[in-house]
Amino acid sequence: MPKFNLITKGDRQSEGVAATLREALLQRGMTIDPENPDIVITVGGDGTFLRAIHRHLDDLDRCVFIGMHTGTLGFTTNYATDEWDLLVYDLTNHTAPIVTIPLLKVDVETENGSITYHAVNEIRVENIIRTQLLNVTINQTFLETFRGTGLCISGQVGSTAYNRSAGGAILQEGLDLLQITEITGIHHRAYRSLGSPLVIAKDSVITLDSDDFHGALLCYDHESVKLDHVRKITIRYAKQKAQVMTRADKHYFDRIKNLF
């Protein structure tokens, strides 16, 4: 029988929803088991779904992960709390469908060799301190020198989360493209970037180099590391993808208008 995992937010609300599944899962032959899991589900927001992923990111050639949301909003997240048995439902009897979700891959390099994030949502490269020039390039052809708080790539899954607050566009499900969007940029007679969102192709790749990192953030979807002594950062899609079950009575334009 397969084996599963439970992630909760941690509050009240989502241990109790968590408790009940897990009792209605058991008693249907699954087990426990939070090191080797076939399925991962998570009770709380988006920010559980995403922490579910990472801390999973070794058995994504295995897992599937579902997401049930104890809040007000939850866009990754398809069964709401009172629909737990619909859940077991669906689970048990696959009849709800399975989607993949291409991950983001980031590569850093340092002064001792190159060190590899992934992210689900976004990319961000943020300096609060003081305004940060990138030098951007695509695909090898220079692009810009981008001037200001920073920038934020990221791919579909991720244009309703922090991108759609900057400002960038929403990219339909099935889209598997990439967005670069500016995050506050200075733009005078002096200095003037693109100013716009920029989507590209699902095979490019985005090179943010800066001969000062100093006191800037790469953020990858709720992580963060600090990037002094930084010169160069490569971002691309990961050939890692999540498989996700879905719900075939939940169309994504129904989800969207949950968003405002």
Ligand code: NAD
Given for the second form:
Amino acid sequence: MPKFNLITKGDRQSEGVAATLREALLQRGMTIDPENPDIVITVGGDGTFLRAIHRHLDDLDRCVFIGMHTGTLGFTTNYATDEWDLLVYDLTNHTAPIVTIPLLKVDVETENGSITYHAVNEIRVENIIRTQLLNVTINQTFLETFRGTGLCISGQVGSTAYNRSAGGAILQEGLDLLQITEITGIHHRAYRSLGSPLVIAKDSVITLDSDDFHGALLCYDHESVKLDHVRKITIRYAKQKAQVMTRADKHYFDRIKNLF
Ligand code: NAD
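Okay, that is the form predicted on its own; can I get the form predicted together with the named molecule now?
Shown next: the complete complex, the earlier chain at its head.
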């Protein structure tokens, strides 16, 4: 029988629903295994779902993720709290489609070698202290020098998240493309960059380099690290994919309408 883990936002409502789910799944013969689960159910919001994937990055080949939302319908969370019995039914009867979400990866080159981070939504370079200069190269062809707060590089799932707030386009489910979106770029007579979101092929490799990343943060979903002593970062789709149980009855455009 499959082993499951339940990850909640930590509030009273999420804990209450999680307790009901736990009981229902145990009654159906499943067992709890927070370390090596086959199924990870999150109760909370999109943030809870993202944190669950980051926690189980090494288990992606085996795990199926299912999101339940305690607020409004999310993009990664497909079941409402009063649909817990439907979730259990879909899970045990294999009636819901499983989609795969390709993750993004960023290689950060430091003096001591390269460090890799993964993201579901987006990878951002942000410098809120001073103007950040970023040389943007795509597939070894130099595109531009950006000046401003930073750049957001997202995939399809992240297109409705930070990317959308920064003026990027929403990419329909199934369009596994990459998108580069400016975060408050500086455009005047002396400096000018594209100034528009750029959607590029999924196998593209994006390099951002700068002589000075002082004060800049590399944000990957809800996580961040300082880029102070870094010269170059490289972003592309990772080989890893997260498997997510979705709803056959929730069309992508209905989810967009509900959310926005
Ligand atoms: P969070 O969990 O509080 O999420 C922030 C908001 O982004 C929530 O409304 C959430 O529902 C929404 N969101 C997250 N992923 C989404 C997706 N794939 N599609 C549509 N909406 C989505 O914030 P957090 O845990 O600090 O950060 C997680 C994510 O939140 C980040 O990856 C980033 O995309 C997003 N975020 C967005 C903004 C913004 O839009 N200005 C700011 C911070 C973080």
